[in-house]
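Just one chain is shown here, as structure tokens, and it is the form predicted on its own.
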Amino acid sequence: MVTDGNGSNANSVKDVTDTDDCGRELFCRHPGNPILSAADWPYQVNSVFNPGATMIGGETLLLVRVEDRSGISHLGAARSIDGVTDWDINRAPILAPDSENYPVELWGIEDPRLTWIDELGVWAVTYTGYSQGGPVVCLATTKDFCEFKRFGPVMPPENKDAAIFPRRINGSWMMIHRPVSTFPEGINIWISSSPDLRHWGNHRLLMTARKGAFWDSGKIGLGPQPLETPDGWLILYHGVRQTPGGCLYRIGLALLDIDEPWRVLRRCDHWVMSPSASYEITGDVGGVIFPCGWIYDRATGDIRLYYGAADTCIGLATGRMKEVLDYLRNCRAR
């Protein structure tokens, strides 16, 4: 999630990159990666990757996919002072499937997005339940991560990559998700309103995968939850070319409009973050960057991202919203 940093220390994080000159890149890797993997947890698990993340009570808290050994994935949370050692991380899952209340969860919950809603003084957390019928959209609140309140599934299957804008607009709640279609050109983002956060209309497709050699053309998904800035609606999207070697996700931007934000206003052509370092390349997935949370300080101007990285570990990257917005202005209207 982006909030106010109100106790981020993201000045401390260096920019450095394994294999790049990071003084060209927009999004810099931490020296330090992975920050966390499964050796770090405290219980035998398989993985941990995809995290959403947020502030709360002065710490980084980042809710983590953890995939266990029989392959079923629950939630757990890391919390960091700095947001990049010394985690403490929980004992427990704090939110694990509930197939016998919520079968959409039967094989396990899913990569969680997080947005902090101030009207109504709860996060709203959404993941994707991993039902017999497919990925299913599901939504839960909470206002400690220590609590939460599930709300189920709010969009039918196959759909995933959700996340819900902070504030309403034009009465409205927001999402944008990605449901699947068979058609040919079928896996794009939508965007969808709701009165209640419970019933969910007026679907509109926001955004296609482009066809041909495009580093995004064959599907695109949501990263983590759009965030407000002087520019529009600021939106961080991976997106997967088919290669000979297998799927190959990268990162790329867009900007939506403030008011109506299913128009997109600017997309770069260009991906801003690609698998390069071993431990994005090597994994459970290999050739994976899969961010589902960032941070914003909004005093310092400094922006946190943290990705999964081949399905295996986590990784940070940091970059400066100066620099992000001049780089989306350069990039061709839409």
Contents of the next structure:
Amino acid sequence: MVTDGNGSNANSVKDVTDTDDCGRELFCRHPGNPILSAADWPYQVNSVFNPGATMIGGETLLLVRVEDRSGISHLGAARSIDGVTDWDINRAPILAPDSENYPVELWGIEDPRLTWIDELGVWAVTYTGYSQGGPVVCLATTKDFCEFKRFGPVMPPENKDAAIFPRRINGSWMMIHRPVSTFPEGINIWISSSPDLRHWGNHRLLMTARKGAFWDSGKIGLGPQPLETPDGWLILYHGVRQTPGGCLYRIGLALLDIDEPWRVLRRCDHWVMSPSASYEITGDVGGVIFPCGWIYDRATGDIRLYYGAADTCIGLATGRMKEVLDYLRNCRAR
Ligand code: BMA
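Moving from the form predicted on its own to the form predicted in complex with ligand BMA:
After this comes the whole thing, all chains and molecules, with the earlier chain placed first.
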């Protein structure tokens, strides 16, 4: 048993290394993909996707965006011992929109990211509240994924794709998020700090969408929560390219300075994962892979990346931290 810095007690999961050889790829799709879909849900839903991920009580917990047949999303929990099979799925939402008390949740809650905060003994759950005024970043904390303490919206619209760092940095909590502005230079990732998780300020532009032909030229947004590594904070982000056939959502890597995470140390020019499997190409929104959760087992070096595929189902890809950091060392310094 080891702690993974993002949840409690990360067990090594033998099965996840039994993937097909996927050659030179950093992240290998699990042969059992999609590992979860609407057909697995104990009640009728349209789709299950974009899950946050953590370890709790020796099990993998996915906090899943569940879209019902009205189009509104809530969050459901799925637990598994190996993180791949035999999911135990809650028979009711564990976090449902509460628009009476939180009007910003009128049209649902979406795309959670989970960060274990050791100092407070809670997970910070950042998610999108879909309000009549656009998407906002909402925050809740939980000790057990049964009860949640809601903080309400912590960033105004239009903003989403937020995650909190697992510890204070220079005395402040830090959050990465993705506001949208009308400035015509792309939709970019920002970083902000807070004394109390509730009031956020000191906003800084962290990473910009690139231009022209680049895979991440349309917009970018953080994937799962930042992971602390000896080389810096590892972040994974989605990048969108508009094409005549629609949007393509791919995944890239960057490394932030450990003490000054508003400084990007490295950012890779190439994407590391792109929609290619049939369940990523076909679905409600084809051509989308959208990771919101990963689990890093510090004992084995394995990374399990959980992602939404085509806004319809959930895929798992596995990687090795050593290979990811080696790859980043060869990416351009910023
Ligand atoms: C983003 C979010 C995600 C979704 C993605 C692709 O803006 O809404 O929830 O997976 O678009 O449709």
